[in-house]
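Only one chain comes next, encoded as structure tokens, the form predicted alone.
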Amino acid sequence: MKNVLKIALGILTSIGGFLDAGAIATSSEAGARYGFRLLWSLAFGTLCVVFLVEMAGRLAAVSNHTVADAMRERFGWRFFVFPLTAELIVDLFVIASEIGGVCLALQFVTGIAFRWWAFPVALLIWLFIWSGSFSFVEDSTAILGLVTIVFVVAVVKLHPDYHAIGAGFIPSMPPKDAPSYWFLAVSIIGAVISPYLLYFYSSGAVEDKWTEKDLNVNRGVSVIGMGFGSLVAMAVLVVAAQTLLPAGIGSDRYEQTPLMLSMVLGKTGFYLFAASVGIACFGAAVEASLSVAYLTAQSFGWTWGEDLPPKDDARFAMVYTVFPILAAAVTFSGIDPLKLTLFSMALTVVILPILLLPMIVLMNDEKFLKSHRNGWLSNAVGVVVVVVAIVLSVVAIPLELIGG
């Protein structure tokens, strides 16, 4: 029964962790511009992240090492400094985009420009992490994130053509504007396979003191949890395709996106959209800020742990204090949150290979995994993911310049 409850909590956590500013922005724009055609990219990203999250959790449960710990120990500091630096830069923009999502939700309901909310939101993120335990942070954002199920409800009320939806899972060439289509596809994959999620997940498994007895729980959380989060993201795309696309309303600005639920649920839909965006982005901002602190502390061998009093891991606390402030400064500058989100997703794709390739090597290392090393299926999927990540990292920036 205890394991069932852990898996249930993992499903809830995926709602808060999977659906963030990146998933909402890319899914809504994809639906508004190309209908169901880009569902395949969400499905592919989900398959990849299921395997990667399972690997990160298995590594932590068997070796008591996080992904960052194991990479630094296995490959040495001289190698690890490159993924560390790249990840910190990208995560700064990711946190800024998440803060921007929360600020826009507040703008929707108050009318006060989003930039003025940037530092108050950063302060709230810091207070949330500073005063809470790991379980509190994870559980509270997950349970509040249940509001995002409203997108699934909206799909049911719209009665879409499910055969057309099914066709969207088959990759096809766009009818027009190919660079923008492929840029969105790349951005969607970047939104789903966020490296900070792997660092956060493995660190959480160590904080929760997972052992080999928790491997079945890890599989359940990876498959069911990530799959359920993906279902919500797909629902965002389908709702946008059913509402914004027929009305000829683009989704090139966040301010247009609440219309997708307003058209289905009226004024209530508007406020539910604001709540969904605000809560999902806040949860992601908390997780990304904690992930940066985990990554930095583990890289330099500092004491770390969300369950420790801040005075016992002061440098760890310093990181999750400084990064939200820096990210808030980016948001306060007035950069369009949607453009910032898409840009951060493209950057995420660029750095994927320098995380994924060494991670696949780690998952075959007997020193860390013992008899729980990758099997042929995990390795096959891992190779495909790495090859695709390399290709995407090469084309991401050109597509950003041409089609973004």
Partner chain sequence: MIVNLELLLGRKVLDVNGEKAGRVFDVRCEQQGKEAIVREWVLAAGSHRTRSVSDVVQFLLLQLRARTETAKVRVVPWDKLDLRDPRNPRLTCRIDELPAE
The other form holds:
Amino acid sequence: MKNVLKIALGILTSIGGFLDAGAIATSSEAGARYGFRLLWSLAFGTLCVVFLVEMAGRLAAVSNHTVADAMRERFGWRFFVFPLTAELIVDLFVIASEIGGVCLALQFVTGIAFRWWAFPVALLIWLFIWSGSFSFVEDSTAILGLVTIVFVVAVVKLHPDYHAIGAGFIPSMPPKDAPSYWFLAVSIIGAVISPYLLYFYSSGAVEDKWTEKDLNVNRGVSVIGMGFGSLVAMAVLVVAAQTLLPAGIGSDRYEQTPLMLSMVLGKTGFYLFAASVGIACFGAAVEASLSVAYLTAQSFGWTWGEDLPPKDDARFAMVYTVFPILAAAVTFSGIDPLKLTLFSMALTVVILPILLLPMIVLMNDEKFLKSHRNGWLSNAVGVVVVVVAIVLSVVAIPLELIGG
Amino acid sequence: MIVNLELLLGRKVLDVNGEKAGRVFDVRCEQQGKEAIVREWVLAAGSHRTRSVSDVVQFLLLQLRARTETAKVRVVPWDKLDLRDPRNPRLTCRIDELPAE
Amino acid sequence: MKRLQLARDVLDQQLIDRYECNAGKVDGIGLELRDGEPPRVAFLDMGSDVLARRLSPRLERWLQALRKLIGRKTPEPYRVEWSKVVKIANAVTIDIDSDRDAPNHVEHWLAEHLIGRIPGASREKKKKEPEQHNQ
Amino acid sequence: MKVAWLVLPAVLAACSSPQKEANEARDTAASWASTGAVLAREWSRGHVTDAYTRSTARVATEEVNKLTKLDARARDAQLRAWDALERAAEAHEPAAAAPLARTFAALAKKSDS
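Beyond the form predicted alone, can we have the form predicted in complex with its partner chain?
All chains and molecules follow, beginning with the one already shown.
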């Protein structure tokens, strides 16, 4: 019974963690421009992230090490400094784009230009982390995140052609404009595989004192939870394909996207869209900020813990105080949030190999995983993920120049 | 004289004839009471320095192999490595004089 | 007699002090070479200088120059004698009081001058009830 | 690797031919005109707020202004429509939206053909 409860909570968490500015932006753009055609890349990204999250949780449960701890220990500082720096830079842009998402949701409702919201939102993010415990952060973002189910409701109301949707899961050549199609496919995968999630998830598992007994919970959370988060992202894509595409609205700016729900659900749809984007991005910003603090503290061996009073882990608290402010400055600079989001997703893809390759090596290390090392399936998926990540990171930059 | 292990790791090691013996990969010690005594230096054929992308990949491959039986490591007894110049460690014997592992 | 592999088992491991508090990472290890005797492990090094040196000597010089510029005296890397090492397992346990001895001055400075002054900094957070441990 | 550096500028050059740029500008203009049509309709039905309509009109003006490769008349026509929508939203007159929706729809159709 306790396990069921744990899984339920974990699933809620992953909804909060999965759906963020990147997933919403890329899914709606994919739907608006290419119909159901890019569903396969969402599905592929989901498959990868399910396996990766499961690995991060298993590592934490068995070895009592977070991903960051284990990486530095196993590969040494001289190697670890690369993924560390890469991740911190990417996280800055990811948090900036999440803050941008929240700001835009506020702009939709109030009409006040998004950049003026950047610092108030950063303050709110900080306040949330500052005063909440880990389970508070986890549970509240999760429960609020349930509002995103509105996209699934919209899909049901739209009565889409489910055969056509099914066909979208088979990769196909684009009808036009191949570079932007592939660039979008790359961005979707980058949006779905958020590396900060791995650091966050494994730190949470250590903070919650997971043991080998929790391995089943871990499996359940990663499969059902990530699957559920992905379902919502797919719903966003389907709704966009059913509303924006036939209306001829390409999604060039975030401002065009709320129409996709108002066209289906009227005024409620408009407000629920704003709420969904605002809450999902807020949750993601909180998790990413916290994840940066975890990563830094664990890299240098500082005391860390979201459950400790901030005074007891001052350096850890300092990181999650400073980072959202820096990110808010990026948002405030006035870069179009959609461009910022797509840019940070592409950047994520570029650094994926350097994060994932060591992860797969780690998962095969007896010292950490004892008898719970990766099986052939996990390793096969892991190798595929790494190879795809390398290919993607090589093509992402030229694609951005041509198609983005 | 003090040698920093973290700086020694990855250094190229030559034998008396100037032939490449590998790179410093690890140090085996024995804990005796409150003291830890170095017994053997472990050399590996790959690179432990990570400077470029290809180094990173090579390094990861080495890490993968290092835990398996096929890892190509050379074990050097503590007195067979001359560390007076820690940047250029040298064997005091020929490679083929090293005891087989 | 316990066998140890320094790079694998000690270097870059988490340090824990005698009160089970995190006290940094093992950033460096000093080996003492002795005439006619096998080398022995002398100390563990900690601190940003050591980390910078591992990347490149130039970076270490820059870091020290930067420190001089802000007017702070360059601290030697913080050293723990090997004899203080109590246990090597999941982490390296050392018999020091990190609050008093370890290079945690940044932590303390922050706690006193910045973080500690923000309202709510020392408030206990409500934790989830531990499930198995209290029975 | 070296081949890639030679090919890349060629590919980029191919992408930015004037013909293609004009096509792209037309596509974007059509997308914004369609956005205007739907937005005006949604707003007149009370599905979206005045504030949202106003800020979207502003963004649209900004974006359409950037389309220098677009036929000047088509661009001005669309800019006028957005301006009208923005002012109507400011004055809170959703009644003005229905004809604007038709204007936008016509613009969208024209740039499609």
